[in-house]
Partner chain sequence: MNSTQKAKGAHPVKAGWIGQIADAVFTNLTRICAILVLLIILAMMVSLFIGAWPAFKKFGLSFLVSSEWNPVTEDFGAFVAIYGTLVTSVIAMLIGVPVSFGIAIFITELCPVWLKRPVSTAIELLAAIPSIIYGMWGLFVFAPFFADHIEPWISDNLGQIPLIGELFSGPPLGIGLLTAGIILGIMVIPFMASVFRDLFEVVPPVLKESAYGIGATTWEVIKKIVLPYTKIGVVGGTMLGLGRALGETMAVTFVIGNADRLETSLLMPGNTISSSLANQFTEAVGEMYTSSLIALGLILFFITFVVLSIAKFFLVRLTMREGTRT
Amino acid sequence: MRLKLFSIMCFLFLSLLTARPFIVQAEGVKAISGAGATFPYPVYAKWAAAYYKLTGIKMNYQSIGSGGGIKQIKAGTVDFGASDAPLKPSDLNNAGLMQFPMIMGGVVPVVNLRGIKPGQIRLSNELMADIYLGKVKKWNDKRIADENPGLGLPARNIIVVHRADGSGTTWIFTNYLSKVSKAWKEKVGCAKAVAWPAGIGGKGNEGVASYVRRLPGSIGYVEYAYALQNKLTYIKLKNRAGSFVAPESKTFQAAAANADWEHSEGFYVVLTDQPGKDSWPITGASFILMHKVQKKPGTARAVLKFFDWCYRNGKKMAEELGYVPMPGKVITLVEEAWKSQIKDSSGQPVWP
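Any chance of seeing just this one chain in the form predicted on its own?
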């Protein structure tokens, strides 16, 4: 009798330990797939590794740029897409998609200048725009020197590096430039891919970081985690309040504090050029895209369980990489939207 009771207790104990993974595996889902933005890839990769260790569920993510992610989710070749450029409500409706914010972070201008340390160079918004317009061509240009008195700037040509692929990081960067420079807005504008007035293109945040690391005199823009991982020299930027600020978690958080997710339609929120003396001017969110009508509800449920786990257990991992986790009240809004918007072919909610 005692042996039988002990066996029952052991079975119950093991069932509790493996309950969450078993629920997912019971639906026959061993892997989920996504594609898109390179901006959040470092944290998605870290979350995926931790989740696999816990549950045995693989999250396969192709870091191909926001444009590619949008194309793949529309084509139905992945379970979710990822984009740093939020889709407008009309575009979501036309494609039968919903979007929700997963993480926030900063796009960071980085340079390769010998003897210059991170944060030593300061640039105003107008000067940043004119560099990317090709109007300012040398590092010892008087305008740069005037903003950086006493800093030994080389008489070297500026090599502008930008993205070559359709990119949400580019959308955030050009959205910022369009807000701070009338000339940029009129001549180039804001998009995931633009006709660059100057420079060379790299594929993904990885490609831009690689070019800047290898080319003396270069300037590029990457997501903050790539700047950290590649030990690149970042620039301090002058924000809307007139303060020169460094890219770091507290300045991203200051910009993100102004986000009004509650009153946004389709979670369409843009965080560039936010007010506040501590706000980083090129802050953005990264979004997940899913079909409202799911042909494979079990897979969709597994995807949502993964992102629910990331929201609730991945904050520390995100912060270690310099990202800003979504606030609890936003997570509640998002998961309520899952219930009302993501359904199976019979109209039944996929979540929870």
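Cool, the form predicted on its own is there; where's the form predicted in complex with the partner chain?
Just the single chain follows, nothing else.
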């Protein structure tokens, strides 16, 4: 009797095991997976939740960081990768990948100074670089005072806070510093992790945000949504055109408007230090990476459908979180690139 029961259970279990794929195949793609950048994670998660409600297709996104995303898409363990730093066209070709921009946003320097309200303190680009180089050590330094006449600045030490982990946010920030300061470019450079000349490191945007909130006299940089949510004191930056701008959707959009997506091979566009009097100097786009040749065209189509839906219906959700959605012109360009670049193994385009 017991043996019988056991064999029935075995049979049931086996049939369950073998039957599952059939169910999935019959109903089409049920889940798509991606991995990478942490910077756009809040908005991807929001889009995925809304899309799941609508279609029943689940998008699993692991926000493990841009480097991890690139590694995983190269290894083919996910359907798409995400990176905050664009890959160079040559790297894309070597790996058989294509990339397209999904969302834009700003990186915001934040400070903790008692009595100073958001947007009250103003810094020039050179000062930002010199603070992060450890050259300007006190808040009442003459150069800071010159930019902020009438603002009572304390004699406190400046505590520099940076990211401890490798990060696309750091890439955008150091890219900006390398553009505005020759000394930074020569001494430190631009990468997802650099040898910081000064300061302490926090893990993730939330790590930097909590250090800045904790330490009086500190300055750090976080992704805009974190500055917004944590009500941190952001600063105004003097941009390339010489005017002081506050970090907000309007100034991110102004910087993004300069981007020449049309003539950039592989959508390789960096949005830091853009011209224009309203441009926020530390703006960046976040990218999606996909294989040019798709072994499972069905899954690839599902992924592209999801992104298409996000482009068209996700704008409001993105703006609510402080991101800048891609303009319509760019979306057309991107979808043309899908058509011409993403093929199945027989050479047929996967999209539309």
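Residue numbers count along the first chain shown, from 1. Only the largest set of C-alpha atoms that superpose within 1.5 Å between the two forms is called the rigid core. Owing to the predicted nature of the structure, the values given are computational and were not obtained by experimental measurement.
Large Cα shift (2 Å or above) at residue 214 between the two forms, core-fitted: Where the cores coincide, residue 214 still shows a C-alpha shift between the two forms that is 2 Å or more.
Large Cα move at residue 134 between the two forms, threshold 2 Å, rigid core: Where the cores coincide, residue 134 still shows a C-alpha shift between the two forms that is 2 Å or more.
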